[in-house]
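Okay, so here's just one chain, in structure tokens, the form predicted on its own.
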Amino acid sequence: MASDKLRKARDYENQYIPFVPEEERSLFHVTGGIGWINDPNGFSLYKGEYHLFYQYNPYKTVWGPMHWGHVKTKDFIRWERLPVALAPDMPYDKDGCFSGSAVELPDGRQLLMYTGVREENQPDGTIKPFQTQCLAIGDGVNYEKYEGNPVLTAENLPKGGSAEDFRDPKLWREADGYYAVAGNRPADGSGSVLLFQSDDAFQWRYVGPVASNHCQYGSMWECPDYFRLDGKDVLLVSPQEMSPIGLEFHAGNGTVCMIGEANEIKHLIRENVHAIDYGIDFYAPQTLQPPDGRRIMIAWMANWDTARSQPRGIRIFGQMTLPRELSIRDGRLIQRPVRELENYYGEKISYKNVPLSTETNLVGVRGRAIDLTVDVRPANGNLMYRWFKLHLAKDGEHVTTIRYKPDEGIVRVDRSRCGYRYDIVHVRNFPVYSKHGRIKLRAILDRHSLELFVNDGEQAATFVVHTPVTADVISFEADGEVLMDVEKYDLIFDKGEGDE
């Protein structure tokens, strides 16, 4: 039976969703029915359709009383709206359901785990947290917390470990019963992820450390996935309060990609460590893997330093990345966009062997929801050029830019005039691993967006977008002679699809 705070969130849908203008909403990514929304929660497989939970405030567009979104889809571009999941309404979660993951349990019901918030006042006068992790068990749009919650506290953690800092457990199951892991916050202040086991998913145990940072990449690790993927065991996590390494991590929330080899007990030994991604507006990601054996992840499409500063009058805030494909490569994790994307191609556009010294627009590559690839080489053999920008979301006030300079091998993305009226950050800088002075691009545009893959996925870069919709020229420029190819597609949706 739902809660009087399940309802009151329902009911305050249903009243206010219809007003959201429909400029404000992506078209094919899920965006919150209304007011603020975070971290993807619960990505999973259903009774045969994918599902989509998400952190999400219905009643202002800043972070707040988290409770759980809810959407689900056939093929991961087209999203169906569904009632509000969970709502903070139980004394061991009444400061915030926060996030979780979800699985579907042999008697064909949905078992959501998630991390329950509630503060104390202290005898000092302050607030402390305490998260637990609990369970909720439903039928794909209806869900009843377990009577037993919560079915993990601190009396589960290892020594040093901080109930204060405990969240975000990703599930899943194996031959022999389930697993999960959390984030924690140990007794060096920085980030560890925690293995813990059940036969039934109802009764847990902790086994031991998957990874433990010891400050190496930030503090805090929050919302682990670990997952096996092309021979490799690989683990994602997001680190609060990182500091800059080279261009490969910048300040601030992040998020690191470690690839290697598990032992008998599941702890990871580290071959490589990388960023998952390179842009301003990327957290939180995770995976699932559907019946076709590939593993797709979605993310957060915002950062925590850069989320207060929001266009006025809006009336919602906060985006989902678009499902990418995942795979290894040279002990790289590469991304690539859901291949279902390809069904929603309208007419294409192509272009072969354009030389460029200039700036120069072609006939037909305009628009603000396209995908957009681009295969930039010298001219003229050795000769290279200087540089090579890409300018996007066009008109005569606004642009984003991508610039390349092949003799530094680093991309640099500028939105400083995309709309965003605020001192934040606007630019990034990233490395890239081409050769000889080529480059591929591949740039997906939807209202407010723009994701960047690089050279067929190996580098991933996402960026929040406020430009304009109306602003849609797309324009070319080098310095020195280039060669490139260009092929671009329209992505059309009919009335009614997309994120509804």
Given for the second form:
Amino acid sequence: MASDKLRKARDYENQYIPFVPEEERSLFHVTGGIGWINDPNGFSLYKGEYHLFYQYNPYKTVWGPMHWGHVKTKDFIRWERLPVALAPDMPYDKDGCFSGSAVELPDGRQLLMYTGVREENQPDGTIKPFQTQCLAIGDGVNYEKYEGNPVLTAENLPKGGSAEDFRDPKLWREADGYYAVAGNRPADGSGSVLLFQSDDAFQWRYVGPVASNHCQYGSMWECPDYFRLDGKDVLLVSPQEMSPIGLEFHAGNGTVCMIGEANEIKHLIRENVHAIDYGIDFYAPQTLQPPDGRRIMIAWMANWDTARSQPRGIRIFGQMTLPRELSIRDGRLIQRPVRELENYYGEKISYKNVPLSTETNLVGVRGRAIDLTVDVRPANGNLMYRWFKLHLAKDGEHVTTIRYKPDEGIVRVDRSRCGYRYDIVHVRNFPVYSKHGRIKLRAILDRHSLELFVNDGEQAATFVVHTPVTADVISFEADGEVLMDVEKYDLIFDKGEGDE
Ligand code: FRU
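Please show me the structure of the same protein in the form predicted together with ligand FRU, now that we have looked at it in the form predicted on its own.
Time for the whole complex; same chain goes first.
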């Protein structure tokens, strides 16, 4: 039975969606129907389709009472919108159904595990949140909250663990039962990821910490995910309040990938730690594993620091990244856009061995919904060029520029002229592992985003761009003599079955 709050949210969606004209939306990235979205939740396979829920405030383009919005897909590109799944309608989640995850139960029902937030006024006038882990069970469209909620509370925490910061359970099933990891703030005030176990997915017990921050990478670790990939164990976390570390980690909310080996109680022995995405707009990634064995990750394409600087008049806020296939190479996480994107390729334009020094346009290479790969190298092997620039989403007023300097080994992305009218961070520099001045840049543009993949996914960097979609010029420029190959596909997304 839908509660009043859920019914209200569903009625609101029915009344107003589609709220934004088709031309204003991303073509193949998930957006909310209306209002605000943040973290991906419950990204999982259910009855042969991939479901994605998300943190959702239908009523405003700012964060607010957290519901779970809901979409599903068969191919990670074309998504079908479903009605709001959860509303904050119980005493234990009245102040928000925060992030969580989902699995299919053996009896065919879908189980959602999420953080219920309940705030209480304190005698000193402050408000204190209490975060517990809760369940909801459903059929892929409608969900009932479990009568035994909450299933994990402060009582399940280790000594010193905070009940105020205990959230974002990521649930999975193994041969010996169910596991979940959740973020918690231990006594040192930073973050840790705790492991819980269950035989039936309803009764849970604490196992131990999977990893502890000890204030090394930011403070509280949000939205953990933990999985095995290419013979390694991988933990993804999104720390709050990071201090910058070289060019690897920037200040503020960040994302961290820890690669290593888990011991017999699944505690991670770290071998390598690096940023997941080097752009501005990437947070709270979550993964799933389809039957074909791939590990696919999706993330919120925004961050908490810039999300408050929305262009005036914006009508829906937030989108997800393109789902990305993960692998491990040389101890690092490799990310590539899901291969299903290729099913949406339109016209192909390609050039080989184009000599470049002054700013150049290539006939047919333009667009704002494209998959563009540029392979760059020095024209004369012994004579290194000083820099190469790829200008995108350009018109007389706007431009977003990717620059590579081979002597420094640094890629710089500058979106300061992409239509933002706020003096926030618009530039990111990050180290790449190119040799002899050779670099491969793959840029995926989808109207209001740029996702950059360097050297076949060794680095990814994600940026929202607010540039008007008419700004579709692309140009290439170098200081020094460069040769490049260019391949561009238009991304064609015909409206069809399943679109809203
Ligand atoms: C991460 C996060 C989560 C929380 C959710 C609330 O972006 O802060 O920790 O569950 O957002 O919307």
